[in-house]
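Shown next as C-alpha cells: one chain only, the form predicted on its own.
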Amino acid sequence: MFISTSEHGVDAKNRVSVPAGYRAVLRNDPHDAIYLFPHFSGAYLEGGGELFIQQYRADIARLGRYDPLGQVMEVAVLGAARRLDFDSTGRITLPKALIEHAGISGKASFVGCGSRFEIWDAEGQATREVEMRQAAAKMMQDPEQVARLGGGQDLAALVGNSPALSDLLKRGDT
C-alpha cells in the first residue's frame, strides 16, 4: 500500500528518486518501473504498479468498446499513461510532457493513496494539503458522511477484509 507524503527534488535531466517505501510496495511487480499518466481531473500525476494500470485496463474494458465513457477513459488514461523504468539508484525520468501538466518546478510531491499514489508539484501539494485537512474536519462533523467512510464498523468486520490485519491478530503481535 502507498502511503505517506514525501518530497523529492527533480533535477536538470528530470529525474526523480521514487520514495524507497513506494518502491518496496512495487518489488514483487513483473516489471521495475511505474506507470504514470496527467490525471483529468487537476495538475497532477497519478501513478502506480502493474496491478494499477491493470485495474484502470480492467475498468475501461468493462465498459465495452463502444461505450462512449470506456473510449473517453481509454484515450485519457492508457492512451496518456506512461511506463517508467527505475534507474539503479530508485530514480525515474519525467517526460517533459508529465512535468508541464503538472507544473512541477524543482520538487515533487508524492502523496500515498493506498493503492495508487500521486505526483503534485511540491507547493501546490503543501496548499492542497492544506485544504483537504480543512475538508476533512468539515465532512466528519456531517453523520452522514462518517457513516459512508465506515465509522463504527466493528473491528471483526475490518479485520476478515485484511488478511494482513487477520495474520497480525493470529500470531499475537499486537
Given for the second form:
Number of protein chains: 2
Amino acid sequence: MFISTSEHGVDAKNRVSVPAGYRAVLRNDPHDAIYLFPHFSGAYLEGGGELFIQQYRADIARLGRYDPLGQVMEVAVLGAARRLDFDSTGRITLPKALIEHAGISGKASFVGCGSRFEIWDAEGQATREVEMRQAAAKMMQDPEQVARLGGGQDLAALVGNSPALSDLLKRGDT
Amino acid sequence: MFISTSEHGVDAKNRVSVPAGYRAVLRNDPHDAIYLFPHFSGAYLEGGGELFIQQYRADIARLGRYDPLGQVMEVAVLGAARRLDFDSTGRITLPKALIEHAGISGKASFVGCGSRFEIWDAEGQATREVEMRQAAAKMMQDPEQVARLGGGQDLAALVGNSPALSDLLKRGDT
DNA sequence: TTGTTTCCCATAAAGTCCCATGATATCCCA
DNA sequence: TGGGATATCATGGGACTTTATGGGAAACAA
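For comparison with the form predicted on its own, provide the form predicted together with a further copy of the same chain.
Next comes the full complex, and the chain you just saw is listed first.
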C-alpha cells in the first residue's frame, strides 16, 4: 500500500528518487517500474504499479470497444501513461510532458493514496494538504457523507467472506 | 501492453520508427512484426501484434461463414490488414494506402491503447489528446459515467479468484 | 534504364547505467 | 540509554548504450 507524503528533488536530468517505501510495494511486480500518467482532472500525475494500470485497463475493457467513455479513457489514461523503470539507485526519469503537466519545478511531492499515488509540484502541496484536512473535517459534519463512508464496520465480514482479500491482506504487499 | 503516445517522422521512403516500448511488447511474438489496418470508423490505423489480429480473427470466426456481419468484417479488417516487418533499426515501411487513409503527412503519432495501438497523423493528434483529456475530466463529474466505469474495485478479487489472470499479470508482457 | 524496395552503415540525441559521496536512519553494545 | 558503527537512502556526475533517423548500395520489377 502506498502511504505517506514525501518531497524529492528533481535534478537537471529530470531524475527523481521514488520514496523507498513505495519501491518496496512494487518489488513483487513483474518489472521493477512504475506507471504514471498526467491526470485529466488536475495538474498532477497519478501512478502506481502493475495492478494499478491493469485496473484502468480492466475498467476500460469492460466498457467494450465502441463505448465513447472507454475511447476517451483509452486516450486520456493508457495513451498518456508511461512506464518508468528505476535506475540502480531507485530513481525514475520524468518525461518532459509529465513535468510540464504537473508544473514541477525543482521539487516533487509524492502523496500515497493506497493502491496508487499522486505526484504534485512540491510548492502547492503543503497548502493542499491543509485544505484537504479541512475538507475532510467539514464533510464529517454532513451525516449523508458519514453514512456513505460507513466507518469500516464491515471489513471483518468482508475478509471472512473473501479468501482472495484475506490472502491479499496476509501477503501484505498491497 | 501498449501505452503512451509518441510522434515519429515518416521519411521520403515512408519509413517510420516504431516506439521502442512497443517493439518490446512484440518481442515474444512468432514473427517480429506488426499488423496494421485502416480503421473503418475514422482516419487512423489500428495495429498490434499476433494476439491483436488473432482476436479479430476469432471474433469473425465465431460468427460463422454465412453471417453478413462476419463477411463485412472479414473484408474491412482482415482484407485490409497488412503485416509489416521491422528493418534492422526497428522501422516499418507504411504502404501508400495506409498513409492516405490516415492522412499522414510528415509525422505519425502512435497512441497506445493497451492490447492494441492507433496511428494518427501527428498534426491532429495533439489537439485530439487535449480534447480527450478534457472530455475525461467532464465525464468524471457525471456520477452515472463514473458508476459505469467502475473504478477497479473488483480487480483485486478478480486476480485472487483467477490463477490465469494472476499469471498474466506476473508474466508482464501483456 | 528508371523507379521501387530491401538491406546495411553512420551519426546525433536521448536515455540508461554505474560509481562516488553526503545525509539520514537504524542497529548494536557497552 | 547514550554513542558509535553500520546500513540504507537521496543525489550528483561521467561513461556508456540505445534509439531515432538520414543516406547509400544492392536486389528487384517494370
